[in-house]
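Listed next as structure tokens is one chain, alone, in the form predicted alone.
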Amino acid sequence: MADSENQKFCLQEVLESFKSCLSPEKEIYIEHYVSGWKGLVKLLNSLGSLFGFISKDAVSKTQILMNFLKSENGPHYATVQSMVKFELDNKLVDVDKKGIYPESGCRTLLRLHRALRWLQLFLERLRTSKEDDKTSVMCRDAYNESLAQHHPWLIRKSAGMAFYSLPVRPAFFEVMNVGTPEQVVDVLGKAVPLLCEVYQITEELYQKHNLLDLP
């Protein structure tokens, strides 16, 4: 397969990755979480260079998590739940905001977790949108509801410019590489609840351990 084909976003692939994310006990496998994010990065890259500010960050965060998975402590990083337990038990997280562990697994995943909320909200708006609805407005509203509160002014300004450059809804549906608009809506109807469930499980776990505000 050509490189350009490998770089193409496919909504179905993201759906499969996030479907594999959850164990029967609702634990989140980090390997499949990262795989799902690699698909989402392709989506961000297909939207234009202005989305690079989120895309590059997501790439570096997924790499950090993969490095943990491949390390001697890899088994502790098999799931989000085991990672949180391992890092808290071994005091590898900046719960007291000292900034000693800027690349802890918990902090790294938190950044992806926040971005996942934005994409989940955006894709849900896309799913329920009408043909003449503006993707720029959907994306901006989803961002303001989620990631914006964690970004400094300059990033929020760049984000605002990026949203205006988004393709119109029909072109956006083509980017999904699923088929007809009806098929896109159908796959989004399966993918969005999965993203929502993965987000919710992580949110509750982080809330329980006071990890939602890691610096």
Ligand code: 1Q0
Second form
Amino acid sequence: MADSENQKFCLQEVLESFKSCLSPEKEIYIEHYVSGWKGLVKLLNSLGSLFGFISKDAVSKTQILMNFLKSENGPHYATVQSMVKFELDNKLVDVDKKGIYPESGCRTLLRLHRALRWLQLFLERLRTSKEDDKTSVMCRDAYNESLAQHHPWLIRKSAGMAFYSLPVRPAFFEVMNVGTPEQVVDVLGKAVPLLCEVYQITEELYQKHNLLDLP
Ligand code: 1Q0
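Next, report the structure of the form predicted in complex with the named molecule; the form predicted alone has already been given.
Shown next: the complete complex, the earlier chain at its head.
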């Protein structure tokens, strides 16, 4: 397969990754979670240079987690649950303020977890939208309801500007590489509950351990 083909976004593929990240015991496999995000980054990269700063951050976060997975402590990073236990038991997390572990697995995954909430809200809006609805507005509203609360002014402004350049709904559906608009809506109908489940499991785990505000 040509390189450019490898780089092409495929919604189905992203869905598969998020699907396989749930174990029968509802543990979340970090490897598949990360590959879901890597798939999304492909889409982000096809949207133009205004999204570059977002893509860069997402790549860096996925890389941090992959590095943990490949390290000698790798087995502890197999699932989100085992990572949380390992890092907390060994005091590898800066809990109150940034210290010697500014890139712990827990705080890194928390950033992606918050972004997953945005994704869930955005896709639900997209799924129930009408042909003339503006993707930029759907994206902005989903962002304001979720991630924006965790971002400083400059990032909120830059994100807001990038959203304006999003393709219109039919073109956006095209980029998703699924098929007809009806097929996109159908796949989104499967994607949203799945993302919701992954989000909820992580949210409860982080809440239980008081990790939702990690610096
Ligand atoms: C389709 C448009 C995509 C718009 C993405 C919206 C999210 C905006 C996020 C702006 C992030 C700005 C970059 C830096 C942020 C960091 O400061 C922040 C905190 O980290 P730290 O280390 O400074 O404490 N990082 C984050 O909040 C993580 C952000 C990760 C964003 C990952 C977005 C990946 C998006 C993929 C495109 C999805 C397209 C959806 C449709 C596809 C259908 C399945």
